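Taking the form predicted on its own, here's one chain by itself in structure tokens.
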Amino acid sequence: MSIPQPSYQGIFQRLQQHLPGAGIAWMSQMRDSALATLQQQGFPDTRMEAWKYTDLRSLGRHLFTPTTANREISTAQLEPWLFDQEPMHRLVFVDGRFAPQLSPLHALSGGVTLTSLAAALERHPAELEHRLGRTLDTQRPGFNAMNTAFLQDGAYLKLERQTVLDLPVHLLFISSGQTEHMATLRNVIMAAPGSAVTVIESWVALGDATCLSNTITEIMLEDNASLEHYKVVQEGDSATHIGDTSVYQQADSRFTSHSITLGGRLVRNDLDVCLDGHGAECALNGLTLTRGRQHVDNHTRIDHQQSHASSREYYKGILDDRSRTVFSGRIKVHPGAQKTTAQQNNHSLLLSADAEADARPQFEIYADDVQCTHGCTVGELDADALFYLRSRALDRESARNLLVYAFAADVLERMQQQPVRHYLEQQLARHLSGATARLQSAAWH
């Protein structure tokens, strides 16, 4: 049940001595095992239930290769993604490799470790031996193995007990536009009891190229730790982004996720949360804007392992042209997880008769004292609301854009980081103006 693909054995043999941790025995063994798994599994195909809507056959026609040298870019090229130059701790990665000259760090307290994963492997190999892969799910056959075998770099963030980081941490991942390039990145975030931080991941492209981003973010939140996590995907029009965010929460911890997809030919975001502590909370918010023939999958899985935990999901999609989105949300309440509260909502707005939105809400409940609800809608703009706005002297396109903007703003308003929210509001406005231009062009011709 996998897609035939070119062999990555030769690429691995050529690059393995240049990859981080090459001299560490356990890391080398992990890479060798992962490569063997990749060669055996390949990439999943649509016969697998978790991938039935994600057609990856195009990946089998390319042999993606990690780069071994940094490609020089200027600080001026970063400006579009710096959120109005707001002060932040920032790590920049270009084509999967850390760029220290582009990564300003403000003064950090003694309770914070923030560096590249490659540097952490060099300085703290024993600590990472028992951390890498600890939270990963098994729903990404092939991709987890590829990420481990070809792991280039990523961010390493560790907060000591009661450490609160006032400034956000911005992780900026840039694709410079190299054809058939592969970026395999792993972020590791560990928050000790009582700590708090905001982390922003930006995945952007300087040009349009057929390339692959295979990403994993592992998050471990101990008792009463708090993390607000943003992921903004703005890859190129020919790019594939396969990303996994895996979260493990202990008692009274709080995790808030904002997953925003604006660009990429094929994007899949997997978000797995394990609530393994009494009173743990998570809130998952998502917004997807698609056009052309874009395909975006959002797959969320929440495991309620302990009692008195709560989860809230709120995902929205806006689809234009011949684009397609998939939302698959699975919530499992384990035996003994009494007093669980779980809410799931997914709403999709179709701006074109050729767009398609698929939704699969799923609940598995093995406890009897719970409050679990879900809601799902797929539809077009409300004709009565559109008529009402036009009766107030708005032309059709202005009325349409206002309604679409209000539909998306409901997600953006949940964000605590004003610079990020402002940036996304601007991107939404550009998206809507582009849609209007395409409609006008179609009408003219």
The other form holds:
Amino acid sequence: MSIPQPSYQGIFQRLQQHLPGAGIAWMSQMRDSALATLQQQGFPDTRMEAWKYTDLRSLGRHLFTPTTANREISTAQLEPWLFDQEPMHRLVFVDGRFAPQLSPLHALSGGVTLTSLAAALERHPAELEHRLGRTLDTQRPGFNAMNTAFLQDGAYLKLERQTVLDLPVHLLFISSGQTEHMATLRNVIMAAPGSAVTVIESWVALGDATCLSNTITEIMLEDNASLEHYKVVQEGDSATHIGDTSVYQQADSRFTSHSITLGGRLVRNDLDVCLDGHGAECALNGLTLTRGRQHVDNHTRIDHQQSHASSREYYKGILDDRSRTVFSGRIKVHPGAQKTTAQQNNHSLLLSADAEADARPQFEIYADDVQCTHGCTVGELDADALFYLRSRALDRESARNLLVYAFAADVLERMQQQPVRHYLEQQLARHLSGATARLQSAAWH
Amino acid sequence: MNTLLRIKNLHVSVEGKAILHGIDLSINAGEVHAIMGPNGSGKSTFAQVLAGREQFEVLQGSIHYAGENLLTLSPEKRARAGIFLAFQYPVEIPGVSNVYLLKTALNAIRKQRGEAELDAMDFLERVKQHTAMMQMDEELLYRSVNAGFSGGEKKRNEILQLLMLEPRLAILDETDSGLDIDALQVVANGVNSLRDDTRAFLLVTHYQRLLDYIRPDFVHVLAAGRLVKSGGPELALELEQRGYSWLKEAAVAATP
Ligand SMILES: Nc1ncnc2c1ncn2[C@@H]1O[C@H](COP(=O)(O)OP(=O)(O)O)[C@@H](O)[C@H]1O
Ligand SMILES: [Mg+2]
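Please could you give me the other form, the form predicted in complex with its partner chain, since above is the form predicted on its own?
Zooming out: every chain and molecule, the one shown earlier first.
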């Protein structure tokens, strides 16, 4: 079950020697076998349940290639993507390649390792040997394999016991606008018992080239560790982003995810959380703003393996033009996972009659003492609310924008990082004023 | 006389169904008119048409407000021109704070009147004063518009907006419904505080009760989409005693 696609064998042979970990036997072996898997499995087609609504045939028409050359980018070019003036640790990757000159790290306290993955492979290969790829979901064989085979770099963050990293870590992934370019990144975050950190991933583009970001973030939270994770996708208008965040949680750990997708022609965000400890908690928030012919697929899966764990999902989408979104929320409560609470909410606002939102909640419950709730709506702007606001002297556009803004804002309100929230509020306002401008020009013609 | 609102032969339909069948009504500045009538007679339709709800289609007739053709104006332009509708069912708007709406509305109206925006201090002082008058918890100002408000809080909130926006023509659609006697008095005090000879009020109500507190100059009965009877305050008392059935029959008989 895969779409027709060109062979990646040639590219692999050409690049193999230039990729990180080329001299490490287990790494080379892993890449070789991943390439074999990629050639064999290919990209999934829509007959695969997990990919039913996301047609990847367009990917098969290109042969995406990772670059081995550094693109010069100035600090000034980063400006639009930075959050206020707040100090943060920052790692910047251009076309999948680490750019140390753009990556100022503030002094790190003891107990924190923050480097590029390539550097970590060089310095502590043994630590990564049994770590890399351990939490990955088997539902996306082709993309996992492709990511492993062509892995360029990524961030490596390791926190020792009880370490709290005060400054957030900002990982900025820039696509410089090269056609048929493939950025292949893998981030690894390991938080030892009692540690805490905030990580923000931004995926941005300088142009609107047809390119592919294939990304995986592996997260391991040990007992009582906590992570607030942001993923902001603002890829270019012709870009494809296939990303996976895999989280493994132990007892009493806390994971909060904010997955915000604003840009990209085709975006798939997989988010898999395995709650494998008593009292572990996860909160998965999502906001998607789409227009034109964008297609955004948020695919979440939560495994409740142990008792007394809780999960909350809150995803919203605002769709304009002919855009399309998919939300899949699979929640599996394994036998013995008693006292599980799981909440899932998914709401879509359609601003255009041609937009389409699909929601697929899936509960599999094999324990009897659990509390699972689920709410899902797809609707247009509330005509009563619009009239109410207009009867209070707000013009039509302001009323509409206010309602859309309010719909989205309650996802952003869940964020702890004010600078990120503020940045996204501005993006949202800009998105809305763009919509207003388009409506007005439509009215003039 | 200074005619504020002049309605002639107004016919209105919604989704192809005729609701109002030729309403004639004139309201002068300084007057309070009450419209009473049974459920489903078209009172809210009438109120919403005045406020500019586009869903209701005006088939025939005219509405002039302060000499201007009201039917060409959008809801927001009507609001800026001084028309205010207190909704029978105030709408909940999650995510938009009450105080933000008040401020935005007030500034839009002030701009139309050629007045400068109120500065934050003056605005706040005024809101607090009116919130106190409506005996509302100030906390409600910072909550989302009407979201999770009790029925009574929603109605008070409508009158709070009315007090802030100081309209020339205020239409109150069953603001009294569901209010206990104390709340009714608070609402009536709010309305009475605005009464003067430049403003007019149109009170839509089921019950004579409200009219004990806000004394109308005229009472009209709307039945099956027609104003079947008009009179002074005594008509409300008569309706209280006799009900609507005697008038309904008259309305049905008049239907062609
Ligand atoms: N949006 C609507 N769609 C269809 N019918 C409506 C709508 N609004 C009102 N009506 C109908 O119009 C008639 C008058 O309703 P309304 O104006 O609400 O009456 P009242 O306020 O006097 O109780 C009723 O028969 C009602 O069902
Ligand atoms: Mg009514």
